[in-house]
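Here you get one chain, nothing else, as structure tokens; it is the form predicted alone.
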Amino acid sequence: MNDPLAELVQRAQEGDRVALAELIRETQGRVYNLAYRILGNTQEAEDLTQEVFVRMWRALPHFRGDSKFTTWLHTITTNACLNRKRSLRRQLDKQFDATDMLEMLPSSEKGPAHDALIQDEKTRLWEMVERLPEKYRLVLTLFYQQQLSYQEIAHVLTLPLGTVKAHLNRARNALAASLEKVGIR
């Protein structure tokens, strides 16, 4: 397999702390990229990010490199995610009633930065993607901005490559569809 950070990885696995430190330092944005997309906050993603390089320290000397390492650190990336928006919402479910969350919420007026941003194309399209289920949320982000391969988004959602395939395919007919009703194609 023709991995770019192979030989970094190798040194890492070996002690090597400055091949440790550039491995993050080439990952870091990829990981809070996919993070932030799929937990949609700003905080979250960053403290998450630190918690995925805690975990790939740890886990780094089992990694065989059957598969790439960014698909490895992708894997542990979503499932990390995952694992926190489900540990969010139940501690929600347990400490706040529907009137709690309402004032939680946050403000729907955006800063000046956000105004500028959204006048761009790609900005409207992925926050028509925030509005898909999040299984096609997921490949879709996966696919597009993190540029993984059918086969890698399967290894990473542990899903057979038919599968990964038809959500990818119902996930863009799904946002075609959504951006029709908007005026966009």
Given for the second form:
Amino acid sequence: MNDPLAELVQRAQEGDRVALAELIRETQGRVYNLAYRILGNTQEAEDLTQEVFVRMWRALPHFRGDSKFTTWLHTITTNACLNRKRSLRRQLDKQFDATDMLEMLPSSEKGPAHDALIQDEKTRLWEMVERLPEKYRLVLTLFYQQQLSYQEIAHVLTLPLGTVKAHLNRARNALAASLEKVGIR
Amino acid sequence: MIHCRDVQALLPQYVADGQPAGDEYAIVQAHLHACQSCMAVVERLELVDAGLSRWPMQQPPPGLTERIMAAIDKEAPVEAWSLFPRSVWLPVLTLLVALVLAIHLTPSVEPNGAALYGQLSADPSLLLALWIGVSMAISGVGLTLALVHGRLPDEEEMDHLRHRLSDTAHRLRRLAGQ
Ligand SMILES: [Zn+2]
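We have the form predicted alone; now please give the form predicted together with its partner chain.
What follows is the entire complex, opening with the chain shown before.
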């Protein structure tokens, strides 16, 4: 396994504090952003980031490099998120959900979608992502922002590969439909 | 003739995979050439995919690393794993003491034993009862200590235990491999 962080990880495992701090500095952005996407609040995201790294540090002696360090860290992070949001686990396990597609479509009232119309195209897309149910935000973040592969996401969320793809495709569809509904293309 | 709805179900993956060629997509491609509304869906999906691929990372708040390191330092050092943690050896020890007392120090009715316990030795059965009582009391202390120290493990300790088990399994496999 060719992990660019392998050397830092090994030094941190040997008790090197400088290496540990460096490892945290290198990876805290991923943890913080993932937590922020799921929890939607900067203070909670910071709390969770601290919690994740304390857990990481405790479990570090047992990390053997079977997977990439970041994949392992993502697993700790999503587990911590799922612990805070108990209902998210149940949502994730449900592959087909008739009601959530309705929630995902922007309402026709003057709301965020309406406000979004006067912003630029890119901001509009983020607005729409914010409005998706959290399970879709989670898989979208893991895939597009954190750039995990389908396999890695399946591993991190302990979901079948097919379910991961199904969640992502439904989210993509919902976003495309939202674009149409607010009048982009 | 393939229905638009069936094509559109395949489109998100088709677009995300970069519109691959191949037999399984031949029908989709043929349909897209002929159907404007499905082609419009492809364009919107491309917009979504391209937009999401440029997803910006937020800068974490300044000083976060230092706060994390401080949180780590506050943690009590993880207790080293031992075969006999206190919750095991303390009750075991008291039970052993009780057992030793019960077996070896039970007053005998022999002369020197009788001298040791003075008056009470006049009635050996009373002494025996007394010693059984003392042994049982010490055993009770041992069991109580075991119960006091025994508590349900929290999630982190369970994680720790799982790690330890998988680590042991890993070592055993390696040992078997050699
Ligand atoms: Zn069509």
